[in-house]
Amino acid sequence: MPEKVTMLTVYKLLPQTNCGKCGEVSCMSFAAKLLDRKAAVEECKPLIEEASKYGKQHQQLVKLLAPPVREVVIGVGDRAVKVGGKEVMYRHELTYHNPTALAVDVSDKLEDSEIVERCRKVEEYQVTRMGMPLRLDMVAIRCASDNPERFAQAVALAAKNCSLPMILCSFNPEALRLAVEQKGVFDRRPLLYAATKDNWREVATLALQYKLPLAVFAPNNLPLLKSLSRTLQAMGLRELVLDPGTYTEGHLLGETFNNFTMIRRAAIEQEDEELGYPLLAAPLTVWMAGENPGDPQALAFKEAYMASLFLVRFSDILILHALEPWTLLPLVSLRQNIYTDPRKPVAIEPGLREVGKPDRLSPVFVTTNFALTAYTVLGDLESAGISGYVLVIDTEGLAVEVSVAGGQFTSARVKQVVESSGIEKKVEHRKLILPGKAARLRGDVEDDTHWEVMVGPQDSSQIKDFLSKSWQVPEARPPEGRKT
């Protein structure tokens, strides 16, 4: 197994002048950015402006900071898809960074309205969870027709109407390069897919002479997959996807995850570099399986918890096929929580935050700054129609129960968000609703605060049911109110 990599490493490394350049104010300081992928190598004015007296370090840093799996880009601009980059086998190890990119199929047997209104569904996907937009990715364009002139008018189709990265999904080299050549294609740096041991000649030559990323196609047959590999970087290709094959029935399922996790632990186990590249899956096979595959909703869920175990099993890009809304939701969701740094908390910044129309004598409810609890109180609170305040204490991105239990909820945070927020000159009662696991605190909260605490629901969801039994409208009271 090769050595890890340390801060020392990188810091050795480094002109160790503490000259302040890339903006650190020592180079220690930079190196540690460094293993953090929170700068990169060229930050260092010196390595770059002193190449004659530094090169050789420069280089042996850029070496060693590499990742195992290498990094391929996609497509051009803001919408532009990184992936790969991975340099540790499991995200407790250290964060990972780009997310596995979610791909939806586009057929060439589709009618021109009916790829135009599918690329649209495709962009204009997107949900809001814990405040973060979550999105698709890419447009995959497959030849099902086998007709080179059609498959070029769907890219040509598709690239006028979505700004999406694309995948062109053929094993023909001519409908490849016809398809390459249509205009505002090639420069969108599309993913060609795919080389075989058929075709890797001809669809090899088309990415050099357009500088495009090239999917790696050998299902399951890992000699033949490191053998095209290392035969493509011979002819200088850099930016490569691997595709062992997706299969989703009987053994071949078992021996699809065991060739991605064998894959992968070649990668960044023994530095294999003919295998240290993304890897590509196609959850949408189970579509394909004869004239009448079946129930299309079963189908459905069955590829979407195909999906999600291909996510969580090291796979770089996902092809799709379905887009309603309850396959795209899990699989958008338990990417975001793949790929969030572990060593910290998603939150949300404390203070007071208001919900509908709230007036003087609304409720004011406390919560945490847990990212995920903030805005399901939120959420339920507006989808019940209920007006009110939240104040957010700073639970260091905690939940509740576990902030509560390990002295982050306190009474002490609880009268600080009070006292900041000034709720006291929005309401003309002194009434805080708590959340049930912190029922607990109901007395220090009514000591340190001097307000009258109620012990609210479990679950938020619940909230509106707690109120109509529990809740009675203040009567109106002087804006001063009780000092604290």
Second form
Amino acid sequence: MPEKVTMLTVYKLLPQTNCGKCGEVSCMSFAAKLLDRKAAVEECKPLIEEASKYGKQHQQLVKLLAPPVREVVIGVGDRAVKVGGKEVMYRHELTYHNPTALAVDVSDKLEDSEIVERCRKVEEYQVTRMGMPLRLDMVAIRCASDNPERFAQAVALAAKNCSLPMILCSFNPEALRLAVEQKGVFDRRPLLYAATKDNWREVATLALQYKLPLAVFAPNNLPLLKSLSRTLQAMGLRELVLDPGTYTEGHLLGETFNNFTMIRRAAIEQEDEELGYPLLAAPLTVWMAGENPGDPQALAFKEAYMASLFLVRFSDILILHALEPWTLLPLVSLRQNIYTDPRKPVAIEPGLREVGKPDRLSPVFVTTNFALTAYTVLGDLESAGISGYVLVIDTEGLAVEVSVAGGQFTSARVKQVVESSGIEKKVEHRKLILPGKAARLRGDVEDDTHWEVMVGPQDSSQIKDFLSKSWQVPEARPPEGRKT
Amino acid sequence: MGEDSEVQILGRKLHELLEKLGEIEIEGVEITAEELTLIFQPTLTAAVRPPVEAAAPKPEAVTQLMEASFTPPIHQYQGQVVEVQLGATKAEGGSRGKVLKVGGEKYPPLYGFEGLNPHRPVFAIDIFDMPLTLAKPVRQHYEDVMDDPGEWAKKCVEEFGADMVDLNLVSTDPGLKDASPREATKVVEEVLQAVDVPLMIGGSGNKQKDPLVLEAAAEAAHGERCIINGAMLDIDYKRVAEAVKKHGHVVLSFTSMDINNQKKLNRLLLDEGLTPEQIVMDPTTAALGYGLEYTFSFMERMRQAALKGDPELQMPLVGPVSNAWGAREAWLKIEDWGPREVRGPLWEVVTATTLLSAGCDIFLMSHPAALLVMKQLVECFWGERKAEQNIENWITALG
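Can you now output the form predicted in complex with its partner chain? The one shown was the form predicted on its own.
Next comes the full complex, and the chain you just saw is listed first.
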């Protein structure tokens, strides 16, 4: 294992003047932030501005803090993708940086109009979870035709109609060159895929000429992968992506998994610079296998769970084929989960939230402060056009079911929010609606809060139905002087 | 160890100098060439070879592929996960035709290059002692047997290939049927009769009543080495532990996403006289999209601690991935999300694959297709399904 960089080592390379220009009170606290990857070296102004004085220290610091897995940028502009930059093997050791980029393949055998349509579909895909838009990142144009001219046309078409970064896939150097030299292609920084034992010299020359990131393909052969990486480094290439081959069948799946794990361990723990690059997995290879040739749904299913395995185990880029909402939803959700910073709870502030224009007779809902639960409930109320109050209780960022079982969702905590939120003054009735999954707390909450408790539906999407069946506008006397 | 030879001492000094100066001239040293080769070559080579970064690249000069070798990065592990047997045969005091062994891991999950772990993960299907609301894609597979827990169990084993059955005595819930512990045990007996695989038995989740229900269930399944679900810090775990001990079962040690609590509860269970071979752990399984990353990291950390030698975390891991069906993405009918008949099982499978990578040993599942996929995956990882696959031409072969 490499030696751990200490705060002191970092501190010694800083100006040690405590000038405060970085926003920290001292160079020591800035050092701590650097170590935690919560600040960038460039935020230390003197280090950059006084190059004659600190130039050498700056370089040393950058080198010291460089992640063992190099960060590679593909594409330009808003949708440019950063991959790699990984610091750790396990997310609990720090956090995983740069979420796995999801690419969808586009065959050059499709009609022009189909190419444009597919590219747009990839570009426009979006779902929102926890207030975050989740999207696809790249298109992988495949030279399926084996015809350089056709490939170049398809790439030009994609470049013109889609702003996403591209992966140009061909083992034929001629096809890659022709594609790169189309108008508006090389300056979009596509990833060239791929250098192999047969074509490496020509493909590497192309990558050098146009300063493009380059993928290396050596299926199930790590000595070859390393040998290619070493050779390409010697030619001056530093923006590489490694593809050790994605086998999805039988014992070969285990071997593929081994390859990914060994490469990442060699990079992070042994600082093997030849393997310290982002990893690419192509689970779309399931579509080649003969197991369910006639059943696209079964193959899409398989591709998705294969992708989930590689997403969790070290892949920085995934190339997929299925463009189905039901296969993409679990993958973008898993990616969001795994790339959440474990140092921060996924929670929102407990307290009172208002939806729509609630009045003194509006319903009062109770939910947890797990961000996803809370956002979902608020979103469902809003889209159903319901005005009401939501009491968000502190369940330590856990969802309803889990926090009821684990004892974070308790009547005491409901009581706490009821009292601190001022809800008693906002409504005239005394009715709380608990989530269906917290039904068993009903009695306790009634005892503790002295509010009547209604048990809501299992899922907040059913709140509208629930209200129309069970919610009668509570009878209450209008307060004195209230105008109607 | 003997005294260092002169050559070794000289070697160290040279090494120090080399580190300081980067290079060195050797003058006036009498030494044989053979010794020099043996001892100094690695250092000298390193000093002579210019660092890769500093060399100005001359791409045209690179005409041949540079050879490289790769040595798998292997670790040594001090600890090992405890091997736990589920189910007991007639000879062992039970009546199971099939028993399972889980745990015993010596290597991290799916690190096949370090070694193959001795036992494959196993897969149970959840059943209940009364019909209850299940998501439609799940319910449709069990609708015909939900009135009969014995038939339900049989279908899971014979038709869907479950390694185990996870029986939940939900009818004891005071909010449902409020069945007595005694009534509930009848179902335990029925299911034991119906199938010969190991069982896991749980209550209704009622913290006051569950210890009583489980005590009765443990007695009804005396000697069968079931997993009794379970012990928690805030229930009468002593009663549960006592029943597990008395009737020869395994206890599920359940905590809520807190490693220290998990260690504490395991320790308390050991203090009650249970052996490590009688404990399995569930640190709480959240669904994909609903905190799965917590479960993933807790399991990963717990397994790492086990391999480092922490005896309080060396028990096999249980993952109730059926919880995936609590996520609306699994079952809600929304056209924009695609057909729930495939979306639901995929949600469950992805929850399961994620925990497989984290080291989960016992999976509690719902959808038969999800179970089948997981069983096949595990066979792949354990090298039991040989395959040929050529992907070298994937760019063109996909059409």
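Note that the coordinates shown come from a computational prediction; the quantities given were computed from them, not determined experimentally. Positions refer to the first chain, counted from 1. Here, rigid core means the biggest group of C-alpha atoms that superpose within 1.5 Å across both forms.
Superposition of the core reveals a Cα shift of less than 2 Å for Lys226 between these two forms.
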